[in-house]
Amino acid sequence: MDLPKKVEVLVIGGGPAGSSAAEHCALGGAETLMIERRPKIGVPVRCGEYMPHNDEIRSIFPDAVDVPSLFDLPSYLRSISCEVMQILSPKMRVYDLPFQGWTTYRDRFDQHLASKAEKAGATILTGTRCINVKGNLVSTDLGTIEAKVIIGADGPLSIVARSLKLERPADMCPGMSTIARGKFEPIPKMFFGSIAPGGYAWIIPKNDGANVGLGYSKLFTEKNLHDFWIPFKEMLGHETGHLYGKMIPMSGPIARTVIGDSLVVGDAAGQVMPVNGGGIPIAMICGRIAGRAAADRIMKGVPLEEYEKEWRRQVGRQLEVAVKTKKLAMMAFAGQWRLEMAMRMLGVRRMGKAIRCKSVFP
């Protein structure tokens, strides 16, 4: 189809925010267009595939909506489900975290998202590029485009946060991921210490390999992805196929997410666990938010700033806990003897305490 020339809601970005606010945009009664900048969605996978548990996501964000409902997906996104997730410590000590969790196929899983934007009514153009956004004109490799509300949904480096001059995630840790063939321990593993200073490395199982990756912070190296990569892959001895990088910022929600009738949510907007760098289920529940606040902007007249408040309300006050873990641990990640350290004082329930998003003190 061609770019059409106006339209009341433009969605920038088909993500699991892009999409979940285009589906519950068009649910909201506006007529909603959705871009997508590669030529299909959800290729390449560019993250580790693992999702928590609906009782997990009810229990890190309580006071999220309806929790069951949006997390309502179908089996074939399954590949398997997990009990234990492993943290290994800079001298490979395990710790055995309870932590009911799947893994999936994020191709499939941003393509059931997207479709399920298009039966509400959303329009979906992939292959558009945003270039930038001046008022209620968002310029696009295919022309130019009037929306009455611009919801950016475009990644960590975002094209409409940078045009509407919000604030940009002040952490953005390079990351990478690929695919390792072969028979894994069905138990997600985190490595953490000088094989990703700042972040951690992973190996999440999946019924045919594992995705496995690594991200790490460049507060604590001037290294590269590919001189921690190569020790790593070293290490696991698979086979592995091409790698996908991405940066994932990881100092929690930037200050302002709406500026007049614009907003931007999932990474755009940092909203991302920072103690793990999970995004999908945040993205997911922002972008039902955004939707149906942008929704409300169109049919009803409600101010967009109903949309930050809503997801502040939901989600805010975890991830402001998170940002204050996450900055106690980056005094430990100072050096590998300090973090051993720490990792050995917390202990099994204050890793779970953090991953969770929950104060670990007391």
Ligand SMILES: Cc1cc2nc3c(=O)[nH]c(=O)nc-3n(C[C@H](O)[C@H](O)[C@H](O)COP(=O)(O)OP(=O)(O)OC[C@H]3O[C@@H](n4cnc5c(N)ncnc54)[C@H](O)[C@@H]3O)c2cc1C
Second form
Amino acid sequence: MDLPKKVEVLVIGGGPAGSSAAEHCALGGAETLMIERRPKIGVPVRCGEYMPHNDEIRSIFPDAVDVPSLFDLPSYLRSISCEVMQILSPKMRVYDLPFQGWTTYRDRFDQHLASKAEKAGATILTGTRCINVKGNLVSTDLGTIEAKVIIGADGPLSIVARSLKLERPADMCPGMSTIARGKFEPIPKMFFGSIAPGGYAWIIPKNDGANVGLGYSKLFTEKNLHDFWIPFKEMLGHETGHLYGKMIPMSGPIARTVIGDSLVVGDAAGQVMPVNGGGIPIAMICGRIAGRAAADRIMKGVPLEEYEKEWRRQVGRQLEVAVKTKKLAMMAFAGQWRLEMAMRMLGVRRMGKAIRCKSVFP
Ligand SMILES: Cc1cc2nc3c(=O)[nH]c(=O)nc-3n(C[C@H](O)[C@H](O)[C@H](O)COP(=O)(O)OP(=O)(O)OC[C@H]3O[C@@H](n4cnc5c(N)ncnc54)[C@H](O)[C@@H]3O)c2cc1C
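In place of the form predicted alone, output the structure of the form predicted in complex with this ligand.
And the full complex, kicking off with our chain again.
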């Protein structure tokens, strides 16, 4: 298919935010086109592939609406379920946190969401990169297209956000992941300390091995990803595949996500839990809100600002709490001993609150 000259709603980026937006925009009756720069949706995987169970999503975001229907995902996307998550301190002290989650196959996951968007009536053009946005005109490597509404779901280094002169998240953390082959205990493990300053390294078990990777904050070190990867890989002692990396916005949502008839959503809007780097559930929740708002703009003339109000109503408060917790954590991250002591002081109960975006104190 060639790039059309005009469309009602153009979604840029085919990750969880973009596909959820495209699906709900098409369901709302608007003519919807989603473009994705990669030739194949979801490939390669750059993710820990860990998802919270629906009950956990409801506990983290109690104001999010219709969680069960949004996260009604087919069983073939599930690898294994886990009831506990292990947090390991710099001195390898183990904290077992009750947390219900499951591991997925992120490529199939993203492809499933894109197929839902197509079934709803959206058109998808892969291998099509957005180069720039000026007003309602979007330049791509296949030509220029005019859109009444533009949804920027193009990830952490969003071209759409940059073109619209929107703020960029202050703490962009490099992260990378790969698959390790072999047998692993069916418990996700997160390692804190100098192994990944300001972030953590992980082993997230799957049926056929484990997703392994790490993310760290550049605020604490000048070293690069490979400097951290090499000792972590030695510690793992397993054969690993090709490494894929990406930035993770870890400082909370940007101040403004709508400008004129354009909006940004998902990583492009900094909608990631800053306490743990998890962004798939919020990308889907906010993507659905964005798609509905875009359809309402086209079909009923409702201002796009409704999107900003609605995502802040559904997930904003929890993200604000998580930003405050993250600021406290950054003080602890400044030294190994300090981090060890902070983890002891927090204990399992408060760590559980922190990862669920709840106030740690009192
Ligand atoms: C190493 C790592 C591990 C992670 N682990 C987890 C995890 O276990 N659980 C979790 O919940 N979250 C995890 N995250 C975060 C999660 O991956 C993101 O928050 C989530 O993918 C956000 O979805 P999105 O749709 O906003 O962005 P993305 O998934 O990044 O999708 C953006 C899409 O836009 C496309 N795109 C980019 N630029 C353009 C352009 N110019 N034109 C057209 N298309 C474009 C990209 O190719 C991509 O497909 C991890 C992130 C990283 C980096």
